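Listed next as structure tokens is one chain, alone, in the form predicted on its own.
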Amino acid sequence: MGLPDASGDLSSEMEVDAFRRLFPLRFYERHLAESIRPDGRPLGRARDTTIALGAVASADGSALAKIGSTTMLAAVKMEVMTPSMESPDEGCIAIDFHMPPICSPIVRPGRPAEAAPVVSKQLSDTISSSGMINLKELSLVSGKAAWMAYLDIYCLDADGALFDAALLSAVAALFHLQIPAVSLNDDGKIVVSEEDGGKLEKEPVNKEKRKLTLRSIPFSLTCILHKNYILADPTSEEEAIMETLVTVVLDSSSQLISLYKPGGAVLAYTSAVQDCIALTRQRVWELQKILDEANSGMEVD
């Protein structure tokens, strides 16, 4: 007797599925109307997130962070430079994306994906407009030591947001920094203390490990605009079919860092841009929560 229901349910399933391969935007538009998603989500909810600090044991340190299944793992290397003479009491950080082909059927082996330089570069842009890092705090020696700090973000999963994912992967991973301790040896070069043997030589530059002070820290969210509806975190499905994007980036104090619409068929008009930060408002609010959790967790193992 369950047979014809099974599989009248087995026939419209396939149906909706048809529907939605062939006609994505009428399927999606359906939903909205209903103030839905596909995927069961409110158009101004974000997808689960989730931070583990310390994901790469190699590394000064790191994170992974996950934004529904968009995954990205961001990993911190420091290294003793020479300052350059403009900024001699100074050190540096050097942020680049990666997208494998792993991450997307979209990318080919081979081929650099069309996104990454573009994400690496608002990465660098957002960190260093926010006023996160105080470059100060990486120098050694003025003039003649300072930290540079190789920022690595691999985007493991690309299913959307990766602006988001990456900033936030990039952000927990800075937080779970610990700079080297480093000593100055008998010939007056510095020496990072686990290259030593452990032991601090003439003159102790940094007598421990040590955390960054983070300041401002940017958290972002991307939204979709089509036409009278806003979508926040949109999937990659989404994205593809609805192209207009808003990127809204507020630091912990709910500063406006930057804004950012790289084109698309609707125009962001004032109410829309307002109700995008509202939006972000509240997400700043439940990351700053997430890496907090994150952390406590870390402190308690």
Given for the second form:
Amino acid sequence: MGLPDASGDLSSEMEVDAFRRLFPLRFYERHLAESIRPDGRPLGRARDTTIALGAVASADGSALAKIGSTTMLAAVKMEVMTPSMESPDEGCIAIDFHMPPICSPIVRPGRPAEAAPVVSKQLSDTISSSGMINLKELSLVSGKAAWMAYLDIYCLDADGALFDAALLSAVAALFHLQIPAVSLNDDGKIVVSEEDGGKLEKEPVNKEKRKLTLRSIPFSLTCILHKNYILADPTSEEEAIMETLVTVVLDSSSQLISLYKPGGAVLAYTSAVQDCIALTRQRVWELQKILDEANSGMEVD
Amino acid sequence: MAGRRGTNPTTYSPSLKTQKTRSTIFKDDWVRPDGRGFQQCRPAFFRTSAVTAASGSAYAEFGNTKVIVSVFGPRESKKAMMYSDIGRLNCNVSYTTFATPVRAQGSDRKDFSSMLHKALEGAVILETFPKTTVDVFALVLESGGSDLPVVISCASLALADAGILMYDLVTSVSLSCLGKNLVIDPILEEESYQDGSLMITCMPSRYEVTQLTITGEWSTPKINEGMQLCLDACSKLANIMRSCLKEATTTSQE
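Next up, the form predicted in complex with the partner chain. The previous block was the form predicted on its own.
Then the entire complex follows, led off by the chain already shown.
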């Protein structure tokens, strides 16, 4: 008959690795029936996550986030712009997500990955709609000068759940951001105040506003829906085999910021979506703790 | 453009372009900004298998210079490529937008890509993977000076990690000529006011040079002195890289 039966007969004799490659879906379904995943995780558990703040010295704020093997490096560089007429007291934040050719065999130089602009848009939507950053804090001189924060996120190793890792690194980089003290020079330009033997040459225009107050920090969790199973934090192999993804973004007080379900073969029932949100709530608590630990680790040094 | 507020307003970096007076380097008591001796390299750190998605990869950190190199393949050559009974090496070097002190559009460095290719091509045994291509992609996470030599050394380690056959590891060290001083492994600041530069890429155990670039004004004895300094540093670097590879294999066997 069809392939599934053939694989059933062969599987006893075949090596596990060959079986995994030839019948990936069957391989996974056998694991799922036992409520375990090939990497040893229970279905609802995310991979080990680490954050390192201040990975790039040439940026004003930076962070390296790892979820399993998926690695993201985010850095913020502050530049000065003239604010728009409509909002003279507001700065701006420009978010860009990059997938350089080093991160995955699919990406080649000169041919950007399809996923990159999608994740880029999701990130800017999430960060702007979460209200995490008060753009008024980025103002320097009303109507004359304001900060433009360039937040660039690079994927160094792509192994699934790219959006989750990218958002985590972006948030951590903004958390780590230290705004330079600047003053207005005679030409009306903003320059970094140079400390000259303890006293500043000119009075800085942003004496107090050196760190952003992050109001509600967004955290996310991506889950795969496959039949009745929900798999949290998928690897790239899992994403390739089972295609229905749901990404839930919650803030630190568990309020829903956004929910993405970009198509897929499985229709999500309300109960499945609720389960995803419940898993995310748990994950937010974990991630908040990891971020706090990374921050306290910085202060000790 | 002036007056018009588009979606992307023009911005500028507030950091001052501090042009250190070059004259300080001609004084006798000049010390290097990071306090190193003239013939002292920065501490080198290597780690293999940094990217799991690649066949082989390596991360290198020399002071503030941080690079990652991934190797993919041997895999199918591009369709348009002619038949070739030896393998091909395809190299690409790019920078992140935040790598340099002032933000730049993260872009491909075509010049570095071709230099990397030329530096490695002599060391890789291309006959072992006919008709296919090995891709060597480098990303400079942070530029802190001597970027290209670090990329080249890191790339040869990544090739070794991917199991691509080579005659020897390739190591590279550069040197700046500042007035009458020769400083090895220069940082960004030193490179910005150098009179001349010398970069050697070699296979230390075979004592063969795969690439040598000299720019600026040099006298013959200075070139000899500089080359000897670089070659010594290259063989020391090879020892560090070799021990990194050994460490990686012993930990994976356990």
